[in-house]
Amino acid sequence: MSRKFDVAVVGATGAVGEVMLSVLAQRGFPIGSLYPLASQRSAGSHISFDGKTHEVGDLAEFDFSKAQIGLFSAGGSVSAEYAPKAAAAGCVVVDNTSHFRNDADIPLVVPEVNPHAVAGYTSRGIIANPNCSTIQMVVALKPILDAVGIERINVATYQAVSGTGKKAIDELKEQSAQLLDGQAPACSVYPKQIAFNALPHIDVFMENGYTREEMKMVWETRKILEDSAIQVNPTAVRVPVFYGHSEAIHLETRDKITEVAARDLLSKAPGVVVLDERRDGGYATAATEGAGEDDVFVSRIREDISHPRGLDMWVVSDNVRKGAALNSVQIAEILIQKYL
């Protein structure tokens, strides 16, 4: 493509923003002018992109009519204020926060699953990027859904601290060092120690006893898969892993599918790598396969011995790449290829 597009990256100095910039460069996105943006606190600092140094601009002062595409990853309150302003200025926003995901007139897109939904950007000039744990799950489930339908999803997630941000990454490092040195861990990001522990608590608790992170998976899965009848029962757990979410998924399909057929479907699915050998180490993990990679890895595929139409699998992916930055850039690629 010879045409180039001017791109604003909002939250350019954050954990996801930094990866967005690297993904844009790695995938050769046709950028004319790049506008890295952040809060006043970070404005004036410099980032490196594709071999060049760029000064970080002040989001509050930026004129969004300069950009055709805005990649937002600076928090829900920032998106709530600035995404509509950007859209009104003619800049199509791909928003990585949860702020717009449940709005009926905002498309919620995973390119391997529902790329056609991008067309809905014309409603408000905004496209929502789903929750990281939802993204990797629906990428793995889409081939199964198309083949035999899905009635119910039971999922337990094991989510990396990078999903919370840089401060959480630092807290895991610091607590690990403190505990190994015989000191009591200092907790500031999480309510209990995360080092050498697992916290069954991500986001705020809702009235029904589920957390908001868990309910995001319910709402978003139905919207992306375009099937409000699918029942989703999640438990979201934070674990002491830096990058890469893992999920134990137990499906109840509408029609029976064998593990052989499921493995064959998944091995041909876009964005999926099947690593499923029944031997020691013959499976994907967050640290050894997921981190730093773009694909969704599927392992432990087996027929559920407790349900006649049950199928189980283990799904791993890098939450900051596929779960955030890469998915956003893939949405932008569809935009420029088909709509802008």
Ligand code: A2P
The other form holds:
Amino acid sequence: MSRKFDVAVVGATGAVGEVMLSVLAQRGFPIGSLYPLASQRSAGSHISFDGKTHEVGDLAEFDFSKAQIGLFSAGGSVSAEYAPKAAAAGCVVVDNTSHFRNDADIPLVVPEVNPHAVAGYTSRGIIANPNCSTIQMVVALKPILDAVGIERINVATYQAVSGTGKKAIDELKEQSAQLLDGQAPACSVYPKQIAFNALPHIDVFMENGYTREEMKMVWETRKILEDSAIQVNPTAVRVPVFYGHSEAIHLETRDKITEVAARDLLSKAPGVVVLDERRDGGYATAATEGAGEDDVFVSRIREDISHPRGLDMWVVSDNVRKGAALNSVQIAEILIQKYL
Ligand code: A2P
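Show the same protein again, this time as the form predicted in complex with ligand A2P rather than the form predicted alone.
Below is the entire complex, every chain and molecule, led by the chain shown above.
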């Protein structure tokens, strides 16, 4: 009989937690006991998993010695408090928040890019799942980096509201209905109208004028690609899309790479689908290709006419799946296959 693992899902009632449960079921993760956990607000409610109903437990009351793996997606402050407690009880944590990502002794892993880093889980019993925008970017850039090196990345993101959580999904729906009905939009999650708009603001503003979301892309890209010399210049924008982030990426590579060579490398890269036909609709978009899928889609591959070693591309992926839930489950799969 193959081994099974007892798994706690922290934030099981949230936008990412719900997808985590469906990804675990879809991929046939070998689960013995499942412990869906949330705050006291949702404790006692029920979720369905793999055809069975499970009661949601209160995180504050949970005994983590009962679980071997904990998938955390309930916010940074929750992870700050409970991930170390879980790890101390012998439960290896895959943490989807930004809380531990920059700690030198915490691995930050994208399975297609740096799976070997999982081994570092032994120092603190915690592995960090990167930021959604970083994940899809590094999956697409890894083959280029390996072939010709990357000096600089200019990137503008177009990020879906699901990255902010369920309340933001509701806000986009409600504001869209209000505006179509001729009413003023009510703003509570975002500081300005998100429906029919674009906000150049994700996470808090930092001293240097960048937002924290933008700086996450700088710090995390260097850590995952294990190259502290890579320059990253992001602008992160929230757009009125429910699921799927898009990114316009402009690279300056160390050595010249032709568009033909880049397309060839990307079409062989794990987790990447190249959808790049130079005709109307011959490209991926968040709503039509990204949402609900596992892959990172790459379109609009072209040599930059303004730079001798420039390469441009458009990268789309489901931020809640590859950007969060799926990536965490893939990390857990490496853990059980190689380490636990
Ligand atoms: P709850 O349903 O009890 O609020 P989202 O990102 O969609 O907003 O979801 C956040 C997830 O994190 C939900 O499952 C939410 O549970 C959970 N959560 C938020 N705060 C806490 C907390 N203090 N303790 C445990 N779970 C929490």
